[in-house]
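One chain follows as structure tokens, the form predicted alone.
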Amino acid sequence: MNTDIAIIGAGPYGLSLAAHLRDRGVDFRIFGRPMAFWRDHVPSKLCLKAEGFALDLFDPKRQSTLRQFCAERGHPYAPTGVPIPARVFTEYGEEFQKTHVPHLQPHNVTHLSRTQDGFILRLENGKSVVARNVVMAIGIGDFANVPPPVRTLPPERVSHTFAQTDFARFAGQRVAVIGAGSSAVDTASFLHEAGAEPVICTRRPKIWINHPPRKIPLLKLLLTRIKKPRSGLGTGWRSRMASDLPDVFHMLPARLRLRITRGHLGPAAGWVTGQVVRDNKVPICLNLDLRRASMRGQAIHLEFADTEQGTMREMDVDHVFLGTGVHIDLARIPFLDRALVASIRTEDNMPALSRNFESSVPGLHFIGPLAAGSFGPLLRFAWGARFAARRLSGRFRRQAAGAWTRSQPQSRPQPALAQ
């Protein structure tokens, strides 16, 4: 099998280029189980802190829009102020690729390799791919940050919040969870709500929780549109520039870039969930660094340095989840290449990228929060698959149109076909 374009990833980003490529008659393979961090990694119940404008994934036309399909299927939906359950956006993204990539090929890559001419990929049905050029499209599955102090527990001890979507088994335990975000906050309320005793413990001095959606006259809110106009990243001048300007971003000098990327967009929980854990008065433990833990007999042991009061806190629970978000680092892939690994140019671990999202590695292309370093926040968000879709697809097919210009009269030449 031989392809012109390789995408590895079936999720927002991955789906939607694949949509634009195939409308511009783009030669193009797309490999990974559609949806399936969505599926596999996110609680199903889950309300989504993105309003549902911004949940859309993106097809030329824009004929499979999330408001139709939560029409066609009768799911409350509207643009703001509705949360959209993680079930109904993964549901939303199968239909998606059923009706715009029908051809997905529904197999995980195993292996990437750079030949002379492209790429090699190994799949898991023990075929492979020759590729002229790779799109990276992997998502975040690869990079759950855990903090070193619980790198020595029992791995049965400790989940990140990517692990687990159902809670029941926790039932009567004594959880720790170590974080200040949405996922931090998420889990404690699936956790109370399943008899456990979660306990939210994070070295932040407050844990914001965002407000739920409240009628207000239309003059205050035509100032606070004009205070703070909303876009697909939220609210605020800069969620609007970096959702708007992601050129402009990427002009930036590296330094600033990440240090944006870093910062914009802080923790902040959705008002569904962090409304369980309000109400329920699940505790908050701020201020608390976690320092080490341990196994005391069958409880784990944490220790804390209080940040305010100066001094040791310690605590013993059952489980520890870590809602410490993630850590983006092309090393962690582990289907890529070492040497491939090796070539590439990065700027804080992610790759430094053209304005086409073409890395170091001629060929090789990223996009989705891999990209968020060259791009800024848009990229980390589902809202950026719409500009990574447009841009890639029109960067191909003027590749694709000058390669055949090129070969003229004679015929186009084709990358040697893995065995």
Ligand SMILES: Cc1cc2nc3c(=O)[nH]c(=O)nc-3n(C[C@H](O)[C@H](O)[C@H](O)COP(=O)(O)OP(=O)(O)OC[C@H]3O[C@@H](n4cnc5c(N)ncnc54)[C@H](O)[C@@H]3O)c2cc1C
Second form
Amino acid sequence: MNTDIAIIGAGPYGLSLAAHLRDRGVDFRIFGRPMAFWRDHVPSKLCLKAEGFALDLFDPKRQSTLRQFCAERGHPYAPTGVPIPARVFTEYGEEFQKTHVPHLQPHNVTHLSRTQDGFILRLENGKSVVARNVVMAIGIGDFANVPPPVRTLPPERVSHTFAQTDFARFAGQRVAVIGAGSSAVDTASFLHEAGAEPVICTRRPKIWINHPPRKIPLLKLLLTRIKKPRSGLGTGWRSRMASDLPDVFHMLPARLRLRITRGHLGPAAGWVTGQVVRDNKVPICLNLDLRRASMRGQAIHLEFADTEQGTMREMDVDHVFLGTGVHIDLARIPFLDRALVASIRTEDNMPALSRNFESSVPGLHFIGPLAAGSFGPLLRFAWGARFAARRLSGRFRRQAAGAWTRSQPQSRPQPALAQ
Ligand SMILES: Cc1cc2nc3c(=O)[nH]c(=O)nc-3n(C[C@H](O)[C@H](O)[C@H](O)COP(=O)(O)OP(=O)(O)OC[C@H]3O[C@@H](n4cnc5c(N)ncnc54)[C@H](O)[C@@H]3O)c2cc1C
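To complete the pair, please output the form predicted in complex with the ligand; the form predicted alone was given just before.
Once more the chain from above appears, this time first in line as the rest of the complex follows.
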């Protein structure tokens, strides 16, 4: 064995787990570039919808909070009401890594397969590592949802909202942004700023935009907090329960669990970029269901069914942006060996997990959005990283202690590193 535990992915989940394991003295390795998804796929000036207090990464002693980072760097911060730019969150995560996970290996895993008593990871630098346990903390980057009508368009004319962070190149272009959630509205706002001509097309009857924070009298605030308690997932009892009771959620029947996970928090835009919609700076076409897309000369020809009028609508644009969210499906993870994929029990294409985040393949664990089917909406948010890190690090520590007691070695063996 090269290592007892290999963590794949160094975002909020992977880094929080690594910080916990290091603190508990458990042998592990972690692979991936720190905060790569946030640095490469989220526009740096985008203001996150989550409140500041819900954007912490977690070390066990809570030494490195976002509040502390912002105070040290002079960034504006408040637990609520002050939008945190993605750039600040990314820098915070990178700083957290340097402090708590200094031995991270910044290489991607290109292949993961099973051996008789563990796993073998191939890295992009050509090296291999053997691990007894693997924790997949890979986020949502592999799961962009691409609706069937646009799949035949030339790839360079279609972007998912998290595939582009540079909007200047769309200046002067007509761009259809498909979707009604925050990523669609954020993208339309950035395109507008960059001098493009975006139009938002959604099959929904309305675009929901969160309210900016307002000052309200104390008594009203108290009543509001009872009616709509606050949580790291937003306000309201549903969010509060999803945030505080992931173990109860885990005990629910699969059908109910999956229905709640899919339906939790419909699309709603953040109030900062939502301003372009409020100010009517970006045209919005509601009740439009995209049916066909084709090239007509140099233009993209889009055909929509108007579900309110019962008619068809057509539109010619230069580029299409998809704010159509993600579709999590284990089979889409490009580096998982096909035989391994086939042996993982799934529910709605997500791995079915034990209370310790372990899949039906012994030793293979999933945390972050891939665990949302088993533990609920909490795991879709950075806020869920504490729950995952505590639970899994506790389990691994007990496992390591058990092995230690059983074998009673004179000195603890150090894993040999694969070259
Ligand atoms: C535009 C946008 C805004 C969002 N805003 C919020 C918000 O305000 N609050 C919130 O809680 N959530 C938000 N999210 C959701 C966010 O994706 C998750 O909350 C969060 O990133 C989950 O952390 P993670 O560690 O699971 O995933 P990630 O942060 O995506 O980290 C996973 C890491 O794994 C790496 N990886 C993948 N494959 C490999 C491999 N083969 N080898 C090595 N490394 C690999 C990736 O590069 C990535 O860096 C937002 C998402 C988007 C797209």
